[in-house]
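Only one chain is given next, in C-alpha cells, and it is the form predicted on its own.
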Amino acid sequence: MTTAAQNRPAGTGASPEERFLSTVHEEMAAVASLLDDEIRSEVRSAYEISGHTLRAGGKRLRPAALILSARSVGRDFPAQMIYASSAAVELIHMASLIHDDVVDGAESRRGRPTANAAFGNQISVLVGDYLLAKSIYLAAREGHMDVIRIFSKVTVGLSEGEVLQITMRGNPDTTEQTYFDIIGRKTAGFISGCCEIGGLLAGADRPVVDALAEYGQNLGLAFQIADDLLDFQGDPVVTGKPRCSDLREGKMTLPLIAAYRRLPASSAFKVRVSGWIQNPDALSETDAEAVRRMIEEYGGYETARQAAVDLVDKARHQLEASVPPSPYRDSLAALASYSLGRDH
C-alpha cells in the first residue's frame, strides 16, 4: 500500500483559505494532476469543455475537505485511493456546476463565460455527464464500496436538491426548512460526504468518520448560507457574477426568507417583493436594491450571518470534541472560519 507523510508543519499563510491549503499543497497539486489526466478524451468537444470548466478556477474545497479530513485521522493512508477520491469528488462538482449553469440559464461564473454560455446547451448537459460518469469511474476503478456508496448517496442528494429548488422558484412562501432541507442536500451533504470519505479512506474509527461527516454537514450549511449573503452583498467584481442573481432566477435564500417573514402582511411592499418573486423578468435594478435595503432593514442579513457563525461553531466543536490535535484539525477549523469571512 502506498503511504504519505503526515509530518508537514501547518501552514503560515496569511488568509484562512492559505492557511487550510498550505497544509496539504503536496496533495493537492497531485490530485491537480489527476484532473488533468482524467478529463481528456478522444472526442475533442468533451476535452475542451471539461477543460474550460476546470480551469475556470475555484476553491477546490471538497477535494481539500476530503484529504484534511484523512490527514486529521493521524494515521498512514493510501495515497492513491484517497488522490483519485478527491479528483472524483472534483469532477462531480463540476458536472453539478454546469448543470446548475444550463437550468439557471447563467452565462458567467467567476468572470469567466459559462460552458453552456460558450458552448450551447445541449453539449453542455452532456459534457456534465461525462464528468459524473468520469468521476463514477474514477471511484470504481479504485474498488472501495465505501467510497461509491457516499458517492451515490451525494450525487442523489444533488439531484434532489436541484429539483426541490427548481420547484420553490418563485414561491414567496418558501420557509426555512424548506431553504435548509435544499442545501443540506446539496452542499452540506456533498461536503459532508468528502469528510466522511476521508475518514474511512484513512482508517478512522467510526465515531471519528462520524464527527468528520457532521463536522462537513454544518462546514457545508455555513458555507452556503455565506455563498447566499454575497448573493446580495458581494462585490461583483470579487465575485464574479451580478448582485441579486438569486432574487433574478426567483429564488428564496435565507436573507430573503428572514426578512420577507418579518414584512407586516398588510404592507404593500410586501406585496411588490412577493410580484417580484414570481415574476423575477420583471424586477429592474432600482427594485433589486430596494429588495437590499429591505434586507437590511428587517434583519435579514444578520439572521442569516447568525446561522452561518452558530454552524461554524458546531463543526468546529465536533472537531475539537472527536478528532486528535494536529496542524490538519487546525487546518479544517481554519476552513470553517474562511466559510464566514471569504468575499468570493
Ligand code: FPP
Given for the second form:
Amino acid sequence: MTTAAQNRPAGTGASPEERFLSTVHEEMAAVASLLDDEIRSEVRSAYEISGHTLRAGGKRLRPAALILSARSVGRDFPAQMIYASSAAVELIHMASLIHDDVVDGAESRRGRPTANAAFGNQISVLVGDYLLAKSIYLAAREGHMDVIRIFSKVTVGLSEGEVLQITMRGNPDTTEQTYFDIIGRKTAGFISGCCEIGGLLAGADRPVVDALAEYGQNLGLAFQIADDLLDFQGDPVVTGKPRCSDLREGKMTLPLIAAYRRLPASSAFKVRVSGWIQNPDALSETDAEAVRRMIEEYGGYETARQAAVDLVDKARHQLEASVPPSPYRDSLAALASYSLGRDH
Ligand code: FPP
Ligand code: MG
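Switching forms now, from the form predicted on its own to the form predicted in complex with this ligand, please provide the structure.
Expanding to the full complex; the earlier chain stays at the top.
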C-alpha cells in the first residue's frame, strides 16, 4: 500500500501537517533525532521492531502539541527537557499503537504491515512494553516530577480507555456518553497531557496551563471523532488502513451510535446491525456497505462531524481567550482545524 504522502498530487507542496509544523520545524527535527537514538537497543529485535514502528512515520501530533504549547506561552524554553518530554510522549504513543494493533488484530497501519502482522503478537506486546519503559526512563532521566506525574496519569487513562472500549465491544446499546468516556480517556486525555506539560515546562501560570490542557482535551476529542469518521469514509489508500475496521471489530463509534439510535425499533435492519455488532464475523463486504449507507441516510456522519466542529471551535476559542497572539498560537489553532479536515 502506498502512503498518504505518496498519494498527494504532485505540485501541491507541503502537507497540512508540514504547514502547521513549520513554526517548530527545528524543534521537531531535534525530537526526531532523539527518537532515533532512544529506540536503540543491543537486543536486535527490540531495535528492529521499534524501528519498523518509528519509520512508519505518523503525524507526531503529540510532540507537536507539547512543543507548540511551550512556545506559545512565550516564556522559558528549557530545550533539553522539552525535547526529552516530546520524544517520551511519542514513545508512549508508539507503544500504545503497537498494543492496540495486537488487541484489534489490525494488519496495516499507515500503509504498512503492523508490528503484529510483520513479527507476531508475542514479540510485539513485549516491544510495546520496551518502548513504554524507554519513555519512563527518558522522562525520569530529565528529573522533572510534574512531567512524570502527568505521564503516569495519561498512561493510566489510556489503559482505562482501552479496557472500557473492549468491554463495550459487541454491545449495540453503547451510548454516546460511554463513547465520549472512552475517547476522553484513550485519546483526548493524552493530547491534553501533552499541552499541559508544554505549558508547565515553559513556566506558564496555572490558569494558562489549565487552558492549554482544556484546549488539548477538546482537540483530542475532535481528533478521535475524525478518526472514527475516516474509518467509515476514508480512502484506504490514503488512510493506510482498511475501511469499516471498527464495525468489523464490533466497535460502536459516534457515527454508528447516532444513526443506530435513530433507526425505528421496528426496523428489520436495526436487528441485523445489532446482530453484526454482536457477531462481526457474520458481516460481509456488502453488509458493511449497507451499514455505511444507513449511517449516511440517518445522519450519523453529520452528527459526528458537527460534534467535532463544535469541539474544534471550543478549542480555538479557549486558545484565543488565554494565550497571547503569536505564530505559535496560530499553529496550535491550525492544528485543531487540521485534526478535523485531515484525510489520514
Ligand atoms: C488507537 O485507537 C489507540 C489508542 C488511542 C490508545 C491505545 C492504548 C492502549 C492499547 C493501552 C496501552 C497503553 C500503553 C501506554 C502501552 P483506535 O483503535 O480507535 O485507532 P486506530 O484506528 O488508529 O487503530
Ligand atoms: Mg485500533
